[in-house]
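Shown here is one chain on its own, the form predicted on its own, set out as structure tokens.
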Amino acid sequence: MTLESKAKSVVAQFDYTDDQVNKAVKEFLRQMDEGLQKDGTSLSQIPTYVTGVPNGTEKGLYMAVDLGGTNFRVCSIQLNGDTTFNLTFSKVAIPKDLMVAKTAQELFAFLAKQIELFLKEHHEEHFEQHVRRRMTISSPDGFRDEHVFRLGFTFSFPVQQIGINKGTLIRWTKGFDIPDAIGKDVCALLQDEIDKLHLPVKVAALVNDTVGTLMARSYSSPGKTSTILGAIFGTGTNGAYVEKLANLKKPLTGEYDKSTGEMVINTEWGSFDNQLNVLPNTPWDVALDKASVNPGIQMYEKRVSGMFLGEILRLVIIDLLKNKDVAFFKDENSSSNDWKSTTNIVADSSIYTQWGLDTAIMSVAAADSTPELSTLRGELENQLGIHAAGLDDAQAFKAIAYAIGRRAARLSAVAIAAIVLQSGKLTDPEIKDEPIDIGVDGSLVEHYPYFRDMIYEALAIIDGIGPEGAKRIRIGIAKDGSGVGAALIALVAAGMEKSMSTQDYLGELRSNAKTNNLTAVPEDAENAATD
């Protein structure tokens, strides 16, 4: 068998026909239902308690944190009410001794110092008046409330939400490893340390990135209608769409706004399908699953996502050199080959390794348009230790890239339509004609080539979007949702936050009273809180 047959065997085993995407989109509307029922679906599907997302008009000095792996990162981010924002921040490395602390307490109380540093460092001015300021008992965390910052902490770890900003630690994970904190509020840790540093800091949410991701493109997007889903493609994928309160049917502690009737969702769609009713499976598909350290899950990202794309086609790549009887990247003699070389694989090629292709590549061949695709043949060279690729070499390795992305594409498509045609904005009358917005981070739409390209052209396809439909469905880049998208959550918490009553808040101070052997709440305390 000649190479170009085998190579176009292989494409057509990476094909996802306009049938097999339209089932894969009714199934993932059906598996959306399901996790809207009930817990332990494929679809997660986690309430977010983020009740509304921002139009671009909102204002004010918000603080994000973001705890997303061996860095620290905080924030501060002036929305401007125009759509634009203006953000400043400092990076910080976690000490590896933190990471794997006797408690919790050491690792916050670590995060908590570097938020004041960064507050000395760049709002001195603010921080001064904090500090200079005499505490007030008229509001029960003793600073009048427009001198407090909010703050979205992004928690990039496993937590089981239960409120906007109250979420407890399910387990460690990048290396982290401190027991203690296991089954903890993570928010509570965190503002327990911000506390005693007497910081004007309140931790309003805890913020999940793809969420960040949705409320960064709804503030910057233009338009009349606000965004419904932010997504991720990326090194792995996610999405988090706007969802009606109606249709969330499964039990929900904690409190939240019932006043918008929606919440946003983290439907975690990564697991989409761990069944396989819909999702293609190629042996390749089977023998990374097989050699994954999470065999049976993560399906659909282990499709979609630029984590594992370049393994899919390392496999294949393997498989093709393996074969005698196909003359894949190597050369009987110097005549078969353009370049009038023999090809050759460095032994300690990073192809022979697992995870040693980066998905980086497959960019790279869908962009070299070249003739004799050098660009490519030069990358397989300093990339992968192949010298001399043949032109047939490189033409077949471009042509499997590009069915493994296309493959990624309609599969990010068939989760996008579904989500548009959950929203039900393409038939409501209200807004005909508006575009459907769709916010989008990450390696994958933003650097591999066409690949939006590729997720409209499926799009146009799907019954009940079809080419008109397609046409109004705008994807835009939201960058930053760690940032400006958590410190936007914080905004919608602080909007979200009811105001104590001044008898719950002497019944408190009552209580505490009680709690610490005194006999009556002082006289100016409730002067104080009644004036």
Ligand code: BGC
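Residue numbers count along the first chain shown, from 1. These numbers were taken from a predicted model, which means no experiment stands behind them. If you superpose the two forms and keep the largest set of C-alpha atoms that fall within 1.5 Å, you have the rigid core. Compared with the form predicted in complex with beta-D-glucopyranose (BGC):
When two forms of a protein are overlaid on their rigid core, residues whose CA moves 2 Å or more are considered shifted, and Met32 is not one of them between the two forms. Remark: with the core as the superposition reference, the CA shift of Ala470 between the two forms stays below 2 Å.
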Given for the second form:
Amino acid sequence: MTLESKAKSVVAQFDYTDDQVNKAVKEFLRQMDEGLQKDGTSLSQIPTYVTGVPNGTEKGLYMAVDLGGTNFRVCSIQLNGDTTFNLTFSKVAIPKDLMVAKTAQELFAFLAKQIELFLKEHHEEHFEQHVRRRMTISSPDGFRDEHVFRLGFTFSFPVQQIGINKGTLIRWTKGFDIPDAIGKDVCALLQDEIDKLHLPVKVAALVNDTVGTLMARSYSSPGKTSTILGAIFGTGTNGAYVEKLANLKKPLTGEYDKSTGEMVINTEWGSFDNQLNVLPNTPWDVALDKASVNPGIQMYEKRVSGMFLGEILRLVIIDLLKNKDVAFFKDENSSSNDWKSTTNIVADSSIYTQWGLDTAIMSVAAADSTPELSTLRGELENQLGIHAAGLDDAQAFKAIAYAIGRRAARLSAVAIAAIVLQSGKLTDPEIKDEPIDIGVDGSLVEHYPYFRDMIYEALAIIDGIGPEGAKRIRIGIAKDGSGVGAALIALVAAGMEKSMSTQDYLGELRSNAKTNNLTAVPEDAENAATD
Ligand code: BGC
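Next, give the form predicted in complex with beta-D-glucopyranose (BGC), keeping in mind that what was shown is the form predicted on its own.
Zooming out: every chain and molecule, the one shown earlier first.
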């Protein structure tokens, strides 16, 4: 069999037809509904306790940290109240051994240390003042509340949220595996380590990166129609959207504001269709799942997100290399190689190890449309130690990589379409012709060429959307969404703390009034408490 025809047959296995896309949207809607009714379903549909989206007028200085993939980011954000903000950040790669540490404490101590370094570097004055105050004031806390940074903690893993700054880890994803942390409150884990370092920081809000993206996009692009979905297509994938409270049937444990009639729901769509009712399942998907740390879960994510696409491609390549009937990355002699050499793969090429093919090379392949594919061939050499790959090899590599990327984009369109349909915005006469706004972030949607175009192409063939509907859907990048969004939620949380303490204060006044036989709480108590 020629390499070209073999590559074609592989490509065909990654085809996800219009019909399959439409079936999957219906199933997505069904699983969304199931998740709103009860816990323990495939699509988790986690209530976030966030009941409104910002409008761009919010102000203040907040901190945010972001743990969710390969890096840990610490930032401070000045919200200017006019839809703009200023962001300062530092980023550090998470050491691989901490991703699978024995105890959660090891990971969280590392995170707290990064917060300390950030404060010293970027907010030294604030930090020094605080340390001085602690040394001169005898109270155990030693600082006044207004000197404490409110921190929004973006923690991008499935968490059962119990309140705005409280939530227990359900499961790890994206290669993290620290069993000791499961079931623990991740905010408390971080706060304990922050306190050990005596930092002036309070973990005020717990935020999924998708919720942050939704908030950030709403803050910076206000309009008649607010943003309905924040989605990540990066190392992992997920989406958070605004749902009507009336549709949320499962019981909620924490307090929340009911006045808006809405709540942001973290779908955890990475686990959509773990039962494989509608997801495609090639032999390479099966092999990837089997060798993963979490077989049987995050099945949608394993077909869509950046962490996995490169691995699917690698598994295909290994199969082709093993196939004696196909000349892939091998030449009989230099005459069959257009560079008049023979292809060699170095013995220690990372192509032979799990996760050894970085998804980024798929972007290079998609972007290289030169006749010789020389950029791609250069990358094959640099990244994978494949020396003098022939043009036919590079073409096969490119075609297969593209098929995997395209399938991912079409699957992404399934989730986006389902949420647009669920929102009912396309048929709402009040916002006729207005754009339906969606904020996205993540390496895949940002760097994979034509990823958004492929999503739009699929949206246009979906029942209930069609070409006209697809035109109204505005998918825009919300860069740094998780940082800004976490700051915005920390701001909401600060407001909630304030009103909570108002109630406590009034409650105390009332009970004092009773014990002292006074008839009424002083008239201006309400105002005094909120000052
Ligand atoms: C996590 C989500 C997260 C997504 C994107 C998934 O693996 O389960 O919580 O939002 O990755 O970072």
